[in-house]
Amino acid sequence: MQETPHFDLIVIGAGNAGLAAALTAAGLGKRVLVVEKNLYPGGSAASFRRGRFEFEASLHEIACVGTPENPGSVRKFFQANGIRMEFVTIPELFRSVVTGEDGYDVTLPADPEKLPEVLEQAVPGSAAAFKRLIRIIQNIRKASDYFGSGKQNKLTAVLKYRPFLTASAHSLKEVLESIGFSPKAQSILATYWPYLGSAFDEVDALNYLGMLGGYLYTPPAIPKHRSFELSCAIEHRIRELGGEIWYNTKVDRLEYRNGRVCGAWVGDRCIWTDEVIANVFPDIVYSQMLPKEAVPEQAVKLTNARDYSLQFYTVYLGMNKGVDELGVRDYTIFINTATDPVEQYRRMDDPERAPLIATFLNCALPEATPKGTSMAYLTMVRPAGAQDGIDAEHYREWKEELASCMIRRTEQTLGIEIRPAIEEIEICTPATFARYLGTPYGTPYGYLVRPWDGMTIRMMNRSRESFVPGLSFVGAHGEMGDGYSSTYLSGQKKALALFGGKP
C-alpha cells in the first residue's frame, strides 16, 4: 500500500469556498487534498432528484456573473481556472410583494438604466435619491478594487472613497434614509435583506449595496444544470490538476506541533500538510479540532461576540403543471407582510408573517423539468435559534404543518393553486441543513454582518485575527460574508494569499 504524501494544503469541507481555495491552489501547482464528510461536492451548492425532478438545493441567483462581454468576478474566476461554464441571465432582480394595507407589488429590472423609471412609477419622487444611490454604488465598486489591490494610502482613501467608508460605517437604513428615499422606496430597495441575513437597521450598507451593485451591473445568473453543475465542474478540474478529494471522510482533529497546525486526523490516520484551510466555522474548529493551548482567548472572545445568521426552511415542489398553467411569470418573488423591513425582521418569529421567497425555476429555465411540469422552491428564513416548538418525536407532523403554511401563503399571495399539482415534495428544516452543512443551526450564512463586523472591518483585521498559524478560514463566515460570489472569492483570495500569485 502507498504512503500518503505530504500535502501543501488540506481543505476541510468542499463547499463553494473550500472548492474555490482548492482549485486555486491546485492551479498554482500545489499538492492539494480536500476532505469532505458528505458524499458529494458543493455543500449548499447541490441538487437532488425526486422522480422526474432534479431540485436545486440552495441557489436563487448568483451575483457578479455578468455577461461574456462584461464578466463579473464569478465568471472571471471560472474562466481563469480553465472552466467553461454556461450561465443563464435573469432579467429581473426580483418581484417584491408586500401583503396587507399599505402593501405593494413591484418588479425591479436588473438594469441600472431602466430601474429608476420603475422605481419612480412605484414611488414618485425617488429619481434624485436613486442618482445619489448609484454614485455610492459606483464608488463602492471602484473602492473594492482599490482596497482589494492591497496598496492603500489613507489620504487617497479619504479623498476618493468617502462614500465607501461611510457605507462601511453605517447601516443600510441610515444610508438610504440620508440620501432621501421615502420609507416605501427604502422598503423596495431593501427587499434583498434576507439574502444577507441581518436586519435593515443592522446590516452594513457596504455589504448590501455591494451586493445590489453586483446584481445591477453584472446581472444575476444561474447555471443550466442547477448549482451542482458549478460544484461538479470545480471537482472535475481539481482532479484534472492533480488534486485529491476524499468524500465520506471527516476530519476529527488537527495535529498541532511547535505552535503550528501541521496535519489533519481522519480516523486513525494523520495526513501531513503545510497549510489547512477550513471551510468550517471557527468556533467548531476551535472547540472540537484543536488542543486548548492552540486557541488564544482573543479568538474565543471574537467568535463569542458574534451571532449566527439566519436559519432556513425550504419546501421543494415538483408539480404536474407548467408555470403558464399555474399562472406565474416571475422567477424570484419576495413575499412580505410588512412594508417596514425592521418590522418585517421582527415578524420572522411567526411563520404566518415571516419573509417568504418563492422561486419558480422554469420561469428562468423552461427546460429544467419535463414538458407540462414545473418546479418551485419556497424558502422561509428565521433567526438562528428560533424555537420551533418541536421535539424529535413530532418532527414529521411539525414540518408538514409548516410546509402547508408556506404553500398556503404563496397560493394566497399569488392567487394560484399549488397543492393539487404536487407530484414530488421535500421539506427541509434547519435540522436538514444542519445535517448536510454541519453549521450551527444549519445556517448557510455565517455570522450576522453589521458595521462592527462588516466586510471592511473584517478585512482590516485579517492578520490580527489569524489566530492559529497554519490554519485559515474561508466560507460564509469569512471576510466577504455569505452568497455564491462571496464564498468563491473568499476561497480564491485565501489560496492566493497563502501561495502567492495574482487573481
Partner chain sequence: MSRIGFQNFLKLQPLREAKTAEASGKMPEMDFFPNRLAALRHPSRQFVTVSRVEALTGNMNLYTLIPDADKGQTQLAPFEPGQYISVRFEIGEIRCSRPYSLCGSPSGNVYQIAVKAIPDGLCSVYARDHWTVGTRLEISAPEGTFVFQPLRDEKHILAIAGGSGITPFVSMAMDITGRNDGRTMTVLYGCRTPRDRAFGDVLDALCSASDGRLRTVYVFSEESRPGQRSGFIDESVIRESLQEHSSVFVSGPRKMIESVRGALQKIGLERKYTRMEVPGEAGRLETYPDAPGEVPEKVTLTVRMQGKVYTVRADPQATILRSLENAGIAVVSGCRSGVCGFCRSSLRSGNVFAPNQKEHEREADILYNQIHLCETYPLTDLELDVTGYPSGKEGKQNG
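Alt. form predicted alone, vs. the form predicted together with its partner chain above:
Left out here are the partners and the other molecules; the chain alone remains.
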C-alpha cells in the first residue's frame, strides 16, 4: 500500500456544500483535500455549451445574496472568505401564471414595501394579512440569528420568538390560513413550493418563510458570469489557502477503524484523515462506502423512512431571436393549471398539467448570449420515479415528446412563438442528472421535507444523526434543505462545528 499524507479533512464531492465546507476549513488553517469524481467543480453549479450558447445546468437564482450595501448571508460568506463576485440582482420574485378557471397572472416584486400593494390589487383584502405575515418573517429572521449564536435562553426564546416557535410546528398552509389569507392569496404566496420540493400542506412553514424573507430582504441574484464562475472562484480560493482538489477521482470506500472513520480509499491508496465530510446522500455512503457493522440500525431506518425529493425535466433552448422579439419580459415564470397548490402537487404525474417553470436568462443578463439571440430553460417538476417504466428503446422518443409538450404549453400560456426561433436544444431528464450528479433518481434536491422531518426537527436532532464518528454530511439532504444558498451555508456550518470556528 502506497503511503500518503494525512489531512485534517477530506471532502467527498465538489458540489456547492462540499466546496463551502472545504473553503471554511481551509480558512481555519486546516489541511484539506477535496475528492471529486467529475472533471470540474460545482455539481449543479455548472454550465455547458451547445453551439454559440452557454447554458446553466440548473441555476435560476440564488437567495440571500442582497446588495453590497445590504448583503445577505450568501454574499457575506463569499466576502468573509476573500471571494469577490459580481452579482446581478433580480428585481422580481417571479411571475405566476395559472390557467383555467379562477386563474391569474401576477408578478411579485422582490420588495417588502411594494409587494403588499401588488398583492392587494390581485386579491383585494390581502394587504392587512401580508403585514401580519411580514411581522412573522421578521421574527423568524431575528430568531435564526439568535438561535445560531449558540447562546440561547429558554425564557428569552419563548417571550421574544414565539412566532418563530409557532411557525416551526406548522405547515405553510396552516400559517397562511391562520393569519387570514384567502385561498387565492395563499396560492400566490406559495408559488415557490417547488423550490422546497414538498406539497403546500406539508411544506415546513419555518423553512418556506425563512426562504421568502431571504428573497424579500436580501434580494435574489445571479452571478454575472454564471454559476460556474462561483464554483471556480471557490476552488481557486481553496487552493490559495493550501487545500488540494483531486478531480476525476472517486472514493471507493471509507476506512473504518476503532469505531470511527479515519480515511478514504482512492484506488489502492488509503488517504488518512481526522474527519470526512460527504457531499453525498447518506444512504449511498452507508450502503456502498462503509462496512455493514459500521452503520447503526437507526441510521438505516432513518434513511429508509425518508423519500427522495422531486425530479426535474429541463429543456435548454438557444434561440435566434432576442427576448424583445419573442415578446418576453419576465425572468422567471411559474406556470400552473390549478389555483390550489395542493392540487398543483397532485398534477405532477400528468405532463399536460404538471408545474412548469420558464426562465429567460436574457431578461436579467441581456449580454448572456450573442446579440439578437436569447436562451430559455423550461423545467417540469415531477415526483421521484416518474421516469420508471421507460425502456431504452423508447427513451429518446419519450423525452422528445415531453420536451414538445413543455414548449407547446409555454407558448400557449405566454402567447409567444418559441419553436420557429430554436437554434439549439438539449433535453435533460433525471437519467441525465443521475449520470452526472450521482444522486438517487437524479434529484438535485435531497429528501422530501415532511411534517415529521422538517427543518426544525432536523436541527433539533442534529447531534443524534451523527451516527458514525468521523463522518459528517452536507448538502441538499441536510437540515437546511435544498437550494444554492442553503447548501453553501450547510457546508460552512458543518466545517465550523467540526473545527471550532465562528460564523
